[in-house]
Amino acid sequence: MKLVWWFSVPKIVFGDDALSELEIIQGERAIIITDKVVNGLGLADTVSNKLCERQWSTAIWDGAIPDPKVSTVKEAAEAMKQFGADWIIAIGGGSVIDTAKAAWVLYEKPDVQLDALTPFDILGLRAKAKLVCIPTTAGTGSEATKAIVIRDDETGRKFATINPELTPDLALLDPTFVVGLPKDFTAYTGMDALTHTIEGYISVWKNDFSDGCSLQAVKMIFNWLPKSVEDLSDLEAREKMLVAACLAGMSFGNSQAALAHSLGHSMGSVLRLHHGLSVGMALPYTIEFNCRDNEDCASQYAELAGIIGITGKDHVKVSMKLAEAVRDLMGKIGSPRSFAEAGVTRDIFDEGLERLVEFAMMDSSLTMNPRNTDSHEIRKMYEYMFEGKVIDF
């Protein structure tokens, strides 16, 4: 049977004059979706003023929150409806962009159940509005993907889904919009991007187009992330990381994430840890786990390792060195490498362990991992992550 695959990306405009693209898009009413921090920095006003110069009507909704809940998404969709937007402009990190994407679905299709959305549903988006994304973090790559991650109000469990129609129409990468990001969030979002690009390269849905993005993103992140964290005013480093994160989004957005995201989504749900901190912490452990039982996967990790100068004929050993290099990078930028380093006490960990395992086993990213796993191995991985032990099983 012949298969057809799609590589979906938005139109991407990058550089310090990226916002000039707003001068040529056609429309009349734009609602800006953001959060209170970004709005307080005046970034939403910057975009609004540029549109108002062209006689557009604009509105700003700044109710987005970290790890967006379904109820928050519904509030954003109602704001879109009340304003009658023909453009939706998301300004913020991954949570803001996910909020805008999910609300866009409900704005156009109010009866859709977000937790039941599949990659194969035909939504008919763009009958009412199109979507622009302007990231303020160099990490999630959500401005280039067809994915959303939303949190259930009652259980707190994060659920992730994809649909081709969720790919934004336009992504504007302006480095001045990420200059104010604090050091810890620069580190965490950078690790989010690295996890995206490495998992995109070993996902069972990987393809030649996503691979090209992964290879360049790995090279850029190892080079520019430490510089970006060391000097928060280094505009070149910020711009390079913004591009690298977008490339990583293009990679995993068209190949999908894997085990580190299943573990990380669960950590965010149960322990309320930052997403980039969570998936980044999980990344080296999953490299060590995956390379032991799958020669193809080990060779793929070895290819990535070669990009940063780690070579050798034994792919498993090279993969283990890649995991070590990831840990070294995390040490340089101050990103926690274990639950203990992240400030999670033994009591809190033990109390949440069963739910950590349960939520990880329910996560859709698990199906894209090259090595099959079960709840016993997931539990054991979390135990190793608490102690900071190298995976040996």
Ligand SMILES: NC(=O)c1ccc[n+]([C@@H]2O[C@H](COP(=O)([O-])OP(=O)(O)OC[C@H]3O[C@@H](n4cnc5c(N)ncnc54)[C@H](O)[C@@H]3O)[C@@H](O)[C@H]2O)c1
Second form
Amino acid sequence: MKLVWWFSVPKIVFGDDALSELEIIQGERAIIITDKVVNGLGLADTVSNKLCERQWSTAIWDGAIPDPKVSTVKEAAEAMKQFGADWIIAIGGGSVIDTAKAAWVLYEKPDVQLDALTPFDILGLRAKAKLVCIPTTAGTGSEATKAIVIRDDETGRKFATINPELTPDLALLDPTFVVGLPKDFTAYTGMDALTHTIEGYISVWKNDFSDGCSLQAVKMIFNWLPKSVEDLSDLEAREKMLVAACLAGMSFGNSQAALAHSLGHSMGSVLRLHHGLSVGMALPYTIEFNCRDNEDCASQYAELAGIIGITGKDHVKVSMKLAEAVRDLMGKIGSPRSFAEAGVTRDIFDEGLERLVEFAMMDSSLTMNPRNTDSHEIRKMYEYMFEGKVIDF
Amino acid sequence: MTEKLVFPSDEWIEKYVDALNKNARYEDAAKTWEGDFVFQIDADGKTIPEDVRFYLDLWHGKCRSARMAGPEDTAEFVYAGPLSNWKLLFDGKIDPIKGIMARKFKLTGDMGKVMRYTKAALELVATTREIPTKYLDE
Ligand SMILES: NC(=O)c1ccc[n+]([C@@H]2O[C@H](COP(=O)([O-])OP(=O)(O)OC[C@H]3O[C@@H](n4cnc5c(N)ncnc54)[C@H](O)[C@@H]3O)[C@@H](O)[C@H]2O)c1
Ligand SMILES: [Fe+2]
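Since the one above is the form predicted alone, can you give the form predicted together with the ligand too?
Entire complex below, previous chain first.
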């Protein structure tokens, strides 16, 4: 028998006029959490105006930064408290959404230490406010997950944690909120979604519910990501990617991410590379690494490969072809396949390598990776990633 | 055939510490870990009339000392669950972190600290597979 487990997702509203959901939620005071870029696009005002028509009071806090720091989260929590919000509305990419989620915790429970937050804590969220997320990137799926990724101010280490109460109440998927996203971020965030869907499918915590989401998301991402990068104003492609990223979030949010995220979080911490660029770069290498040692895992990769038309009896070979297909996709959309392609020089790489390995080893996503690893293998993997070499160990 | 050792017992612990201190993967994952543990098999009112506990002092990738422990023994962390769940854990049916989430085990102590060393926790469990084990109720 399977161990007791849970599948949790927010209420997800999608399709034409998804924002109309704001017309039926009950409340009085909404604080919009966003960043300066997104605010500059007028997206926060669009939402604020909708609520003000219904006599809500709203405030906009636009201090979020990429890869949020604990100190930034505290500022957002202070703004929530000052305003006395009963709804928190996050409008932005994963950085904004995670800022809002983490600040929500501090708003409700000011004594919580974010770096000590664990999946097991009972927080009692929603005593003060509920959370709506409106993603403006089609990538992290954070609008559908109970995860947050925050950066420690002192060490710069990004730490990921989950807590069941952090699943937002509502996710609104409106493709017009993503059209402003430039080409590079469209590609990188799309790779984040692909990494979630593939890792969610091979995680040792996988389950039938997360599998269902992954299978659909893989198909959609291979089909629609190139189109959404090619023509940034293609609303259909934007919408499909928004749905796929959310499905990918529903998958890994309930089964967890794995090695590519451990490697990627560390790259974000040490080299300050974008999250999607980082985990996407790591993805094909981790497929090649994981499939060698573990027949179950290889057959899972093969199932995913089948969806995009790669078939064969030898699951390891099929997995290696899946990694190749991921690299081809990255080539097509302009997402770096090696540190060298990402513009990281040998000197910078060498200087950061020790910390890259150290932080990756501390990352909780390693727990869910099907193949056991150690720091020597992780170092070697980074070396291969520098040059773009196919993993052969 | 190797003789099976009762989990937990002095003999089992001795073999376990020996194996753990030879496990290079554990040493690698726990090289900066500092903290001791009491592990507890919960009383079930039948085969196990009282909680059975043992103690491991884990320090920088090695186990410095270990022994059976009594109810009064404390440590920075206590990891506790019924025998049936210890069996699932040792059989690889659940991992130590998922075990806490699924409420099969209870961990007391700074959980945030443990979450930075989940790799080490997996190796602690993996090492038990090297010990021919029979359980208290066998
Ligand atoms: N909690 C989770 O489940 C989860 C999952 C994956 C990643 N993450 C975290 O999310 C963060 C990354 O989020 P992201 O990839 O969405 O990027 P991001 O939120 O950091 O945004 C990247 C850049 O794009 C800009 N931007 C966002 N939307 C835009 C739009 N519509 N038009 C123009 N510019 C726009 C932002 O201002 C920013 O400069 C990382 O910190 C990562 O660790 C969290
Ligand atoms: Fe991610």
